[in-house]
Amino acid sequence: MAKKEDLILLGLSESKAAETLKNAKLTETIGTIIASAKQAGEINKPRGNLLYQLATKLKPQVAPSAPLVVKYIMNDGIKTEPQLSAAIEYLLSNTVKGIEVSAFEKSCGVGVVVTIDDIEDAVTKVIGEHREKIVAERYSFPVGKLLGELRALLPWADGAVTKKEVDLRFLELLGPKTAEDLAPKKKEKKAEAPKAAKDTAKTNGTSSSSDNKKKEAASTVEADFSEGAETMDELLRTRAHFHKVGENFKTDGYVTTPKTAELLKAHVAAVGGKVVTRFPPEPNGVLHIGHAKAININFGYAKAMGGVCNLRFDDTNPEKEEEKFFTAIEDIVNWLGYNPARVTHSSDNFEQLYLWAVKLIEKGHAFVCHQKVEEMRGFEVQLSPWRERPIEENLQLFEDMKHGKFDEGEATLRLKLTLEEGKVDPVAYRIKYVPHHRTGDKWCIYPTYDYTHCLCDSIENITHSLCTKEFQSRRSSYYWLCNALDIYCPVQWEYGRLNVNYTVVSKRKILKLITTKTVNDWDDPRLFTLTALRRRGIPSEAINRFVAKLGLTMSQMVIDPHVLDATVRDYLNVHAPRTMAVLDGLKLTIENFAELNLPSTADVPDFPSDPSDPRKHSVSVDKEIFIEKTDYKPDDSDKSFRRLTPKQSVGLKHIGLVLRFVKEIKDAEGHVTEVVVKAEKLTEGEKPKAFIHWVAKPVSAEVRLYDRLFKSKNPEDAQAVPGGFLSDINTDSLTVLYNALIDRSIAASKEYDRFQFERIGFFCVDKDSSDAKLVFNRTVMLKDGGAAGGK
């Protein structure tokens, strides 16, 4: 363990040394390196700096080779930071193959002397190639570009000397900086992304500090999508810096064994050098918005890299699995645009998983335990009194478990290891006397997810095991299991989970909403399951784009629903044809209609915002039309109101008519049931303040308007919602309009057809539609809230 004086010997300041001593692991590494260095000679400042950098950059996989690097630092074979980085990269690349000293020396430039003349000549060459642009841009020219080119020409040159020479040449070429050079440069304004409220998206800290510190570290993420991309392909090609196939040993925390080289060679041959990923859902419910991120990352990365992705059902819990969930999950994966290379099941491997469990017992890595579940839970539990029972006894007891000689909960098979989170001896097998949907009554012992998923990854030769951040604490057990069995070990990579405010996604809670008839089913459009979002009318392309724009963050994200709505609205604005519909109609009669000599129909563009798009539809034109009740006011007292009143005219969209009030007709209760108007053709003279949508000879339809299902941002927060999530239901989350009026041109629409109802919002045909009557779901409102919110 290094002491403060050792750190100062390496060139660290007093404060830096004190800070470093707080890191026990780093301090231990530095102590080992210093002890090795002192045997080789005197530690001067340049050597000390390199020794410290070595300690900070050293990965566990190459730690045994650290003395080799120390030797070359101390004999001045390695004198620069680029040489040190190259040396570590060589060790990392060859940790499995073995190290050859001559190749090591060549890889990091040992013996290569870069003189001042060499640096001056290289700088002359590079600046000469860019001279014209440098003169034009002066000190705004990106010097980093030049330094990058110089590093390529002279990889072992001293970076500080090279930078000093470049600065000198700039001064000779351009002269001293002028006031204009020193003035701050104006940044180009980026195109505005959809704005979010300050609490729209929160990123929760993921360090190992306390929950309070995590909350303090949580920061608001503005919805500018700066870390994302427009497509998953772009995102995963440019932001996913994962290992190359077969280079598993280069990743942090990966554990190598004497068999690693042989196993990786066989693995690379089996996958043909291509990426293989998997999406492994449990078939005990339907997928939600968070799964959309998992699907896109797993399938998207494989696609971007020219590889394949499997859909693997983790069907290890027969109590909760149903056939309908298998079908629904595969359907959603296909809907998002992905086709699995193979559809597999964890249960395909039950026999192999059992044989491996026996092998772990034989190696002394697993034991049969009789502790109850409550005795095993928590982080300060006592070790099982059966942990050290003889191997032969464990083998017999595990066999007895398999043959049904114990009751449920009477025995489990546990692994002898401690997880990063402190959990001791996780369960690998438990007893369940429940028939399995695929294996029937063959098994009464079932493997746990922690035991199963890494071993199934190995069996399927998965190159990149991509999972959410909560599995980071299980990464060591993932590697431990594969290595304990001497089988191929994939690499686990984690990414941040995606959650949404004002909803619940827990399968148990959604089932509670269904059983209490709060929602109709898993696809109720108020939920954030993917089947519900599809039914509401959200296109798969918009969901994929939304996930891509969020980026490949490692932090958990909590997003407000309107952030998703903004992406959906942008997509539908381009892809959903416009039509006119009236949700709450008021009849208008044009008393001079016959005098106008209008045609009986008019052509209306499907995409009026794109003049180059020729698509259009025909609408009826008639003496009787219907407008929204909110587009008429019987008095003129509201000076901000811009539509039809007794003294104010209004225009009709698409047919160039201006309507003027004549009289209103009321029923016995005094309600306005009809307004008689006089029409005139629009001229270049005085134009009305507003143009409204309308329908003639319409078809009746049912329209369902959805709002947030919960009133609170986090309905699962016991402090904010002490009565539980069911007490937080928004009773106005669904409004049904049974007599909306739609244009006849869309009367034959089918399920999932989407439209923009002009001035109202985007709508989608629901599965409850029939030949007698269409049913529409509101997908998302217009940006300004639609006609109801306008003036």
The other form holds:
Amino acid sequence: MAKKEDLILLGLSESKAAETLKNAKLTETIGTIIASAKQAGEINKPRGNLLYQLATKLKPQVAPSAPLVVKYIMNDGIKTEPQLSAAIEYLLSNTVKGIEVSAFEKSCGVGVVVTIDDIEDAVTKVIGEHREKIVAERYSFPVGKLLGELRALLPWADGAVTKKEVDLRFLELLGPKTAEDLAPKKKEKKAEAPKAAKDTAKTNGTSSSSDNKKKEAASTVEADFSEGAETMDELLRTRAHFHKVGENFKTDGYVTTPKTAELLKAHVAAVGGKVVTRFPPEPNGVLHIGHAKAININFGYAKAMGGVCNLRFDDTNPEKEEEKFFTAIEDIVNWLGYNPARVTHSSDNFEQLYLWAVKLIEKGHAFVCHQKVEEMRGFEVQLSPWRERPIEENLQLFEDMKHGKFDEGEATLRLKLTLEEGKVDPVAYRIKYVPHHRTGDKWCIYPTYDYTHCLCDSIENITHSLCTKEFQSRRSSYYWLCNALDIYCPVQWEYGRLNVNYTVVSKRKILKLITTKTVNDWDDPRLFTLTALRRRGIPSEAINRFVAKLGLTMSQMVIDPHVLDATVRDYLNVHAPRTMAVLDGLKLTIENFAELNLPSTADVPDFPSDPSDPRKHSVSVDKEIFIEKTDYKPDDSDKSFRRLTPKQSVGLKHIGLVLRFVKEIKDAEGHVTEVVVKAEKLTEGEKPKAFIHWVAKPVSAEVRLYDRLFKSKNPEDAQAVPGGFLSDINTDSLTVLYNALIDRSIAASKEYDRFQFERIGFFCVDKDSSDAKLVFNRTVMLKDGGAAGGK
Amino acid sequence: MSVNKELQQRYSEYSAALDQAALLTRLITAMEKGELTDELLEHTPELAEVKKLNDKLKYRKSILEKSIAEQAAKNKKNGVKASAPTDSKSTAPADKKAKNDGKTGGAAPKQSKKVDYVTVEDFGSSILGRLQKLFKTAIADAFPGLDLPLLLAETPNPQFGDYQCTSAMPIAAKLKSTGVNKKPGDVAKEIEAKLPTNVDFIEKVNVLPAGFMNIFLNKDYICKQISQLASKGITLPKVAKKRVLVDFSSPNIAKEMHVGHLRSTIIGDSICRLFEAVGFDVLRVNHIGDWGTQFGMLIAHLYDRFPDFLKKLPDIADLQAFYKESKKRFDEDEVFKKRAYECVVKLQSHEEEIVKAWNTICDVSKKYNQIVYDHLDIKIKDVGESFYQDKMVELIKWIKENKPDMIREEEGRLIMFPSECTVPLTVVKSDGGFTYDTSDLAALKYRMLEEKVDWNIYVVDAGQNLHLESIYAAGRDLEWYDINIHRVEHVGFGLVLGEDRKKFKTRSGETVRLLDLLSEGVKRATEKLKEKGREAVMTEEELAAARDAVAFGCVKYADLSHTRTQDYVFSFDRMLDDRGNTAVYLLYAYARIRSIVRTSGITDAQLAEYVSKNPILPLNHPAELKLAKQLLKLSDCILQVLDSLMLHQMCDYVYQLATLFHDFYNECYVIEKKDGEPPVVHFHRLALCEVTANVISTCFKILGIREVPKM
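Hand over the structure of the form predicted in complex with the partner chain; the form predicted alone is what we had up.
Starting with the chain above, the whole complex follows.
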């Protein structure tokens, strides 16, 4: 253990030293480093600095080689940070193969002396090559690029000296910075993303923590998608800093054994040097928005790296699996645009897993336990009294488990291992007297997730086992198990889970919503299952882009639904053709229609926002038209109302007519049933305040408007919603309009056809549609909430 | 929007009501048809729970069956012939036993071969036995040389017939392993083709595509059999006669019988009764501990306490106390100790007076034991250790002459390593004395070679297993018997536990004297009968008979009804409960059936006439048929127990019979009384009552329970 004086000796400030002391692990490393350094000589400031760098950068798997580096720091063989980095990199790359001192010296430039002259020459050369551009771009020229080139020329030169030299030359060449140089740089890219970014995406680092104070603080942070990218491909190529295939040992925490080198060699040969990932859902429910991230990261990373990704059904719990989930999951993966290289099942490996379990018992790594589940859970768990039973007995009892001699819960097979979180001896096998949909009645012992997952990864030669952060605590057991069996050990990488506010995604809870008839099925568009989102009309491209924008952060994020909506809107705006539809119609009769001499149809562009887009459709024009009831007000008292009133005229979109009020026609009860208007052609001079949408000779359709299903941000938070999530239902989450009026041109649409109903929002044809009547789901509203139909 | 809203609301109300109505219709249909649809299960959580449990049990059963088949295949490969495990019940206790052995270390050398010792000459009314024979033959005809155990059992669900044969699946699997691909369904069809047609008791055999063969019994056959049982009385299956020795009870002289002797006495007696019932020649042998060094001190003490014992039988009220006194003197008084040794020497040289003293002590002890045996209706002959004294000397001589290689001398002892035994038997101690090993070997030799018994059954607690199996192994090595002909078997049993699940003790921690226990039983039985108000309706003699039947019957039945090889908890409260599987329940049930017949006003002659005129009883009600089928299973039960010597199987049988009778009596009038009309007697049902009572009576006789016509 290092003491404070030691740290100060390394050049740390008083406060920094105190801070460092809190990190027990680092302090310990520093302690050993200083101990060996003190034997070699006096620690001066530059040496101290390097030693400290060494302590912070050293990865545990190369810690045994630290004294070698210390030796070279102390004899001034390693004098600069680049040298140190190269030294550590060398150790990391070769710890598995074996370290040779001469190669080590060469790799980090021991004994290489770089003089000021060398640096000056190199800078002259590099600046000479870029001279023209530098003069043109002046100080906005990327200096980093130059420094990079210099590093390649003189790898062991002191970076600070080089930088100083470059700055000096710039000054010589360009003179001091002018006012223009100091002005903020203009952004080169057109600001298109910020639009969405401004949609106040709120991320929340701690999510469902019941600590309210913390939550408030966290939720004020505005997500700016700064970690994200426009596409998954870009994100994973630029932001995913995973290890190279076969260099598993370079990652933090990877545990090597004498067999690692040999196993990795075989592994690299097996995968042909290509990335292999997998998406491993349990087939016991449908996928939700959180899975979209997992699918995108696994499939996306493989795609970006030119590798392959498997779809593996983690079907180790026969009680909860149903055939329909398998097909649904595969369907969704395809929908998101990915094709699995192979579809595998954990159950394919049951025989191998069983043989390995026997091997673990034989090696003394596993035992049969009779503790009850309750005894294994909770705090201060008693160690199993069966932990030390003889191997022979364990083998016999495990056979007995397999042969059905124990009742469910009477015996489990447990691994002798303590997890990071303090959980002791995780269960590897438990008894279930339930047939498995793939292995039939072959087994009554089934492996657990903890046991199965890593071994199946190993069998499939997965290069990167990507999973959400909850599994970080299982990483050590993952590595332990593969190593205990002397099989190839993949690397587990974690990323933050994606959660969405105002919804629930757990299978059990959705099922409850279905059985209580709160929603209709797993794909009810108010849910955030992927089938529900698809049915609501959200395109898979928008979902993928949404995930890409969120980036690869480690923290768990909780996103408000409108952040997704914004991405969807951006996508649909340029992909869904516009049409006019009236949700709640009011009949208008144009009394002078005949005089206007209008054609019976008019052409309307599909994408009016892009004048270069030639696509268009034609709409009927008639004496009788329908407008939204909300676009007409029978009195003029509301000055902010800009549409049709008895005194105020209004324009009709796309056909250049202006309507003026003539009279109202009312029914016996006094309700307005019709408004008679007079039309005139739009002239340059007098423009009405607003233009509204309309339909003529329309077709009736059903339109379903959705709102949030829950009133609270986190319906599962027991503090905010003490009555449970079912008490938090928004009873007005679904509004059905049975007599919306759509234009005849879209009457023949098919399921999933999407449109922008002008001034209202984006809509998609639902599967409930029949030949007689189309049904539309509102996918998202327009940004301003739409002209009508909203709340 | 308001019109729209209203429309929406009305529409959803309407469709909800419609859905609800349709749902209820579906549920009712499903219930009527007995279909467990998902929807039905969803609305009946208890049913769903039970179904889930049932599914799990079925699944476990299939796993266990597969494991047994695997093990059988493995055994066969290793040259071990498997017993025919028809159900998992018979294997479970074996496992338990195996585990116990494991704990004590050093597995006993088991007779490696399971032999069918019971040769059935006539199955009687047994259906299962006949079915097994038919199917075994048919399978051997259709698929010769496969040698797989026959899987044939009763079906729990009448939908699948009365019995079900599932042998087609393992046969198909076996064929596959030899390269012949046949679906189980086709295998089953081929077996069916080999079954003889027109078997009187089979109505039909349904072959399902999955390979199940569902066997439906012929109703007329059942009705005919019952009629015969009613007219000719109960007949048991005919089994080839054997000479059988049963070694049981075996207390020690000079120590009172305690609860530890209870199980051996009850189980041994019941096994004897079973053998006698099927016509065996039975030797009931009490291998009492009446020899040994402890007699020296007892005799010496007798001289001091009762100097005139030669003239008058001493009045030793408490033999236990007498034993303790002498032991105390033996331990503390050197002079007395010397005298005691002298007595031993004198006894061994058969000095007349000393032998008389020894006899006196034995008589006192036996007198006490006889009280216990009288209470429990047990007959037994003493052939104790003293009987083998000379025979042990002969034994050593015999071995030295005939099998000198079997023994060897080690540190002055003569020892013997029977085959597959890790612990040797000590035949002669270094001081020239003999051990239990010697006397048990002498007894085995005498029984096999001189008594020439076919079966030699030892009813001894499970803890002695290792010792006995070593003796048997030695007997086999010495070629005293042939396991293919002679059945030499240890019938082991577990401990009697107190309600605290520890070894049964008195409150002060002493072993419970058997006599005290039985007295307590009588006291409790009296209370029970009083509580039921029996003394008001019964005569004094009837009451006394009922009391003893209850008191001793309940103790016996509680012991017999538990799986023999397992420990059981002794609880008067439980054994005197008149609900559940207890003697009290059965005695009540029996008395009730008898009283139905008695009070019907129909004479035996009238009933006999009816039966003779109706060789096929008109049994039609499902409850009648269910009861009838159970009655016919008596023979199966007898054959099963003859093989397993597990009497709880018979208890289960008779208990099930009593409950089925109960169901029958609840659903079917035997005597129907209508207002204003004379009562109608349903003769066929009365006959059913009579047969049921007779079958129960038969079981009572085997279990050793006194029946009383009135309770």
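Positions refer to the first chain, counted from 1. Rigid core: the largest C-alpha set superposing within 1.5 Å between the two forms. What you are looking at is a predicted structure, and each value in this text was computed from that prediction instead of being measured.
Positional change of E172 between these two forms reaches 2 Å or more at the C-alpha, relative to the superposed core. Positional change of E132 between these two forms reaches 2 Å or more at the C-alpha, relative to the superposed core.
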